[in-house]
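Only one chain comes next, encoded as structure tokens, the form predicted alone.
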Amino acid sequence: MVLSERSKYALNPIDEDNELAERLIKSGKKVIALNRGDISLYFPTPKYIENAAIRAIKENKTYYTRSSGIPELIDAVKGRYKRMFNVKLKEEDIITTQGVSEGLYFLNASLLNPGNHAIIFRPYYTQYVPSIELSEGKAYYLDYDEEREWDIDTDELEDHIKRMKEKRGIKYIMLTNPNNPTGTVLKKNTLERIVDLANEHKLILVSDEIYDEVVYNKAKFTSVAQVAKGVPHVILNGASKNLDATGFRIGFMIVPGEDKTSMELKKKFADFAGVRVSVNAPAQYAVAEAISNTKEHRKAIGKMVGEIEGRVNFAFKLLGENPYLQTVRPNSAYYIFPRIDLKSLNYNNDREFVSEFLREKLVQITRGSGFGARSHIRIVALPAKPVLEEAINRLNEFCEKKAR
């Protein structure tokens, strides 16, 4: 066998239609993509970053820059987090990754040994477990409670760490928060019980905020840094979504503890950051520009923000229209993640309804166990209200007609 074994692991389920898309594109047929969130798509990336980053092609900075990151960035990223949660940063907290998803391999790759397990909460984006099983560990499931609007059960959590730490091996707990695909941001007292858990069990916790100004409908972002209470903490953030700016693949990880753990994780994520040499260079210093330009970045994301509240919130509406579908208000991000009546609709699966309905009516969305959640369905509402009242309609009329 010529690949590897571990190789059977690199797979993306957001992605995993599109050849039956392409082909009904390539047989004449007009498609509707509400399955990848590709903001820039939608709201092209403000002028003032693409200024600066041909600024910076212009004035040739075009090399390799120091693998961590050049110091415009670092100093941008110390002032956003001094400035939006109060939290004090040293230089040498901050690592530029090429998108979270490479801050994902630096994590998994210094922290897991074969059989290592990380604590996974379903549903959980794509990337995570993939990027653990390619690192040879393992992922621990636990489950966000949709019945508390995806909360976290704390009890539970605690219960789990007690019985699997030591049989299993646990290293981290990841958080998503704001939540890829479901919507929710955790309140504040869920994180504060799941750090004292981290504390009192010594394990890592991870979260993910890329999301972290994409919030609205009145809900509160609190981010792990503003209560971490000395736990060895990494946060993952981008430039992706608050700044519009997904094909830039500007991501930073940070680890603002001084403990023996966290000053070890700083330590090697800077060895693997310089085993890939460095990011891109331009990209680096449009970032820099647009987290510093708090001017422009402030009219930028109120517009963008107000404008995806609309469509969610538009989308939500429509959709609780459908009987065969139950969905959590999100208030954060820009996905909708409703359950599905699988049973009436005549579905042994999710795969097979998206699949289905990909064919019948043209409209391309992910199934739900490819993020752990089986019988449900994420949908991205960042298009116009016409195309996505056109393709929650086509939804409807095709649950509609399957349920008789």
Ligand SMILES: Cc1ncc(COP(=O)(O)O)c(C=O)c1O
Contents of the next structure:
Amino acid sequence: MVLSERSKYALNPIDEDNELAERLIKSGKKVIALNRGDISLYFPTPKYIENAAIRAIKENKTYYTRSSGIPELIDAVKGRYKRMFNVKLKEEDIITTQGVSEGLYFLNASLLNPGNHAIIFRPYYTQYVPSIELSEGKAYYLDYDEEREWDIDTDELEDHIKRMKEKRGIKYIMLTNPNNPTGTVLKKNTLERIVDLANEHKLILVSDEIYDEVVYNKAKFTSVAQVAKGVPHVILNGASKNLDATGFRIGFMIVPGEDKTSMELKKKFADFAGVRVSVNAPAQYAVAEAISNTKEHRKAIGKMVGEIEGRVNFAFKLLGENPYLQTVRPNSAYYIFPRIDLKSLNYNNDREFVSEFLREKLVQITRGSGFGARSHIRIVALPAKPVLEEAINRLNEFCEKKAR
Ligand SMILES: Cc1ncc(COP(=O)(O)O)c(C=O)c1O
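I have the form predicted alone already, so could you send the form predicted together with this ligand?
And the full complex, kicking off with our chain again.
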């Protein structure tokens, strides 16, 4: 066989029905796509950011940059963490990546030997598992507690760590806060308890905080960097969501600690950055401006998050009219992740439900099992309210019909 054994893990469930959607579109049908969380498709990247990218190109800033990122961008990230979280970073604590996507690859390739495990909570962001498996590691699955608004049961976490640590070589605990796909924000006391457990059992904490400014409904976000108290931790963040610049492909890995593990991690992430030479230069200049121009950023993010809050709450309310769905209210990001009563709808699995819904009602969503949580669906609530209304009405009609 020409392909490697592990290449089978290169899969993305969010796009798995794209071929079907394209066939429908080619045959003249109009498909509503609620599968990809691409914010910049619905909210154009703010002008001041676009202008900074254009300026960089005109000034011929089109070369390879320092592999860990241009000093202007590193300074901007330092300023952001001081301003938002009172966390003091040094230059070497920050590595620029081609999105969090590349950061995940650096993380897993740096940490996992064959058979090593990372603790991942279901539902998880789809890229975590391929990234772990392609590094020949293994995911050790636990579940967020849907009954408690997708909180983490820290007693259960402790039990599993104690039971499995020696046997499975657990390297790190992965958190997604705010969460895709559930839209929940972890409580400060949950994070503090996890920090204590990581400390006690010598585990690294990794927190994907890419939506840390897309928080609403009066929810309060705490960064792991604020509570980590000397536990080695890696924060993943970037420009895609908070700065509404998905296509710029800029991310950051932040390792604030001074302990031996943290020092090894920052050095190794920098080595990985060196191997892939450079991140897109004009995009780095644009993102440096996007972060450091706090006046423009505040204006842009305030307006965008206010609009997202309205859209998500609107869609959440409409979904509440469907007796076959049960949804925890999201307070961040822009996803809604209802539990779906497949049995009453006469479906064996969420995959069939999602494909048939697309075929019959021309709305593309994602199956929950793609995030490790069967009997759920993920809806991206980014389009304008009339589009969301149309899509959810179709979903509600579809369920009514299938339940008969
Ligand atoms: C939780 C989470 N992490 C990472 C990413 C990927 O981010 P990037 O665009 O920086 O690669 C996404 C994108 O949807 C996400 O939802």
